[in-house]
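Just one chain follows, in the form predicted alone, and it is written as structure tokens.
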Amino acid sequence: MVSIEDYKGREQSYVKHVLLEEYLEALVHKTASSYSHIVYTDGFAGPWQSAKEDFNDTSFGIALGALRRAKASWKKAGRDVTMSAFLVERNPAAFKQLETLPPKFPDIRIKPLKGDFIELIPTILKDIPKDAFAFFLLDPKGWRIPLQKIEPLLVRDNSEVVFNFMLEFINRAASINDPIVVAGLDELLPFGDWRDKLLEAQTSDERKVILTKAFSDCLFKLGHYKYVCETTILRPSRDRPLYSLFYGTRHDTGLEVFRDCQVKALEAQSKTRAATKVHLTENKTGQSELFRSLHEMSPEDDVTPFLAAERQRARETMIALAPARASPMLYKDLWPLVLSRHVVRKPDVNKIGADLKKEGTLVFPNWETGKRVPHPGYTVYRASAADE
């Protein structure tokens, strides 16, 4: 299990990595029960900055433990589940600390792929079982990545992937009027008027919404997702964000398990944010007991708020998108929209539904006595005078 013990001085690698953990934790268990062989690819691997020599605190660390483990859960359940990783890099010394792992990990297939990425897709999606179900996760050092050049490997049927987008690199950049800045934007960005957009922002926030949206829409366009959400990680010690982590599913379930995996991740960064803060003023001023015992009676907390304005987001649009009594709904098609657009897991969207039907604003016509949440199954529609 990651530990921020070995995130020091790199705080949102740390809170990237629970999220990781969290996601490939989960994903990785439910998805074997379903398919017999699971592979896991990292596009660019390193490792960079590694603290511990079993590169348990790297993302491709995270992801081959996730592997082993689900691997031994389901073996004791009598099902052998194939578990490969194609882990690549161009880095000479970074691709020889992967040429290690192999035999530290005898119960996964590791295939260490030296060089650029982008050329090596045809090789990996050759590699790649048909009936294999695939992770991509893509966290590049830099942002120059030409979309659609990854088309392929982001239309994979039975995939789904994880990209971190540099957004502070990539607003900056924006601003920059060098013709290979520019094609490096457009590349990264091929579709939508996003560029005119910024020409009109008035704020920081303004800029993120603009960027984030259109690369949510360039990665669902190309890549057929029925979900694409977005993580934001904030600096440590200062409130502005440092990049987006983009999540890219076909899936119900995928999305459902993401949210309670981004919640969890959140929740992290607040806390080690908050941390980071205290420490920094106890090192400026000298005063640690002082600004510790302020903490602990009063400690930072910023996502609490956020998460409660989710809550209350998602119960508007519970409202807004459930149909007139004419043409009703299965709540199966319901939650799933909802839970795409907020910040919000699916016990909160199901408690919502159950606090609307309670108040009279939603109809579950088929609703069983004795269920205290909506049933996948119940028909749903929005209340009319008609129905008081």
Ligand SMILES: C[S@@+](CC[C@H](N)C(=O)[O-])C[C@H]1O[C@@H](n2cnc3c(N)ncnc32)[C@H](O)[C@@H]1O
Contents of the next structure:
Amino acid sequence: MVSIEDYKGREQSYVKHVLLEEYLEALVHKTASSYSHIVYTDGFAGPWQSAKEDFNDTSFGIALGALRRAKASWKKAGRDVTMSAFLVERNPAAFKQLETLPPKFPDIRIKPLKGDFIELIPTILKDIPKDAFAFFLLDPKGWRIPLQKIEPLLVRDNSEVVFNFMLEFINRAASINDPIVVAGLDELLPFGDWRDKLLEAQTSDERKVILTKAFSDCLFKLGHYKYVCETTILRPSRDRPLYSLFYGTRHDTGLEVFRDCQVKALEAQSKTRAATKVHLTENKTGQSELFRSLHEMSPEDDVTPFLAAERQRARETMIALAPARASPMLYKDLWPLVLSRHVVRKPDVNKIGADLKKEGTLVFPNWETGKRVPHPGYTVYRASAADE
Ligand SMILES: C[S@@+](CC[C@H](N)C(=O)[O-])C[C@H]1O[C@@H](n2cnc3c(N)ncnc32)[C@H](O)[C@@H]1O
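Switching forms now, from the form predicted alone to the form predicted in complex with the ligand, please provide the structure.
And the full complex, kicking off with our chain again.
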């Protein structure tokens, strides 16, 4: 388990790692039930600012732990799953540390690769068997990534991606007229009229929406994903976005599991930020605020209203997306559309469906007596008079 103690001064990485740990644990275990080979690829592995000898506070350390546990658990059940990890790093000192890993993980096929990730993509793709499931983590320190060069990796079948989009730096770079910076950003965001839209933006929130929407559209276009979700990681002590983690998948279940983990990570972020703020106040005033325990401070203070607002918007989306009576749809096709647009968990969406049925806004004609939430095979349509 990642521990906040290892992340002093880089609490934003803790939040990123909570999300990664939660998600990889669930993903690897689940996919190993139907794939006999799982491949984790860390395109910009590090280690970077690691405080632990066992690398438990790094993305690859977290991933290797998840691969190891899933392999052992399936082995106990009589299933042998091959686990591989491609770890790419161009910094010689960091790479040296990656080279120490294979003997420590004899149960996992670890391949440290030295060099530029973009140049190594063909090598990596050639090495991943066609029938393997692959997870790609792309977490560069900077933002100069020519997205179209990553396309062959993004379009691979049976694959998912998490990409760290360095929002704060990108936002700043987008106001710089230097031709090298302009060309770099055009390579990262190769499609869309985001530059024109930025000229119209009045607030930093609007700029964030424009940039994240542009990147999301580029990922959809290049990776042919069914869903792309964004998680904002805030500066630990200021209410400002630092980066955005983008998740791309083609699977409904992936989306469902990701949203669960995202909510947990956002709750961890809220707690961490509350603790960081207390710590900074203590340092500034020289007075201990120990009497105000974290719990008294209501650690979920900024995430609870956000999640409540997302549930409200999810409700509106479900009503808007439900079809007219003449063309009902299956609930199994409706819930992922709602989940993909809002930071809500599947049980929240199910409850919204049940509430909308109870109040007569949606009709589920084959809802069985005694069922509390909609089932995937139920048909659903809007009970609007305008549709009659
Ligand atoms: C932000 S750190 C990675 C942190 C890691 N994902 C984690 O969460 O623990 C980025 C790493 O990528 C490496 N790097 C930067 N550009 C690279 C490139 N083009 N190819 C390979 N590695 C690169 C840097 O040396 C650095 O170690």
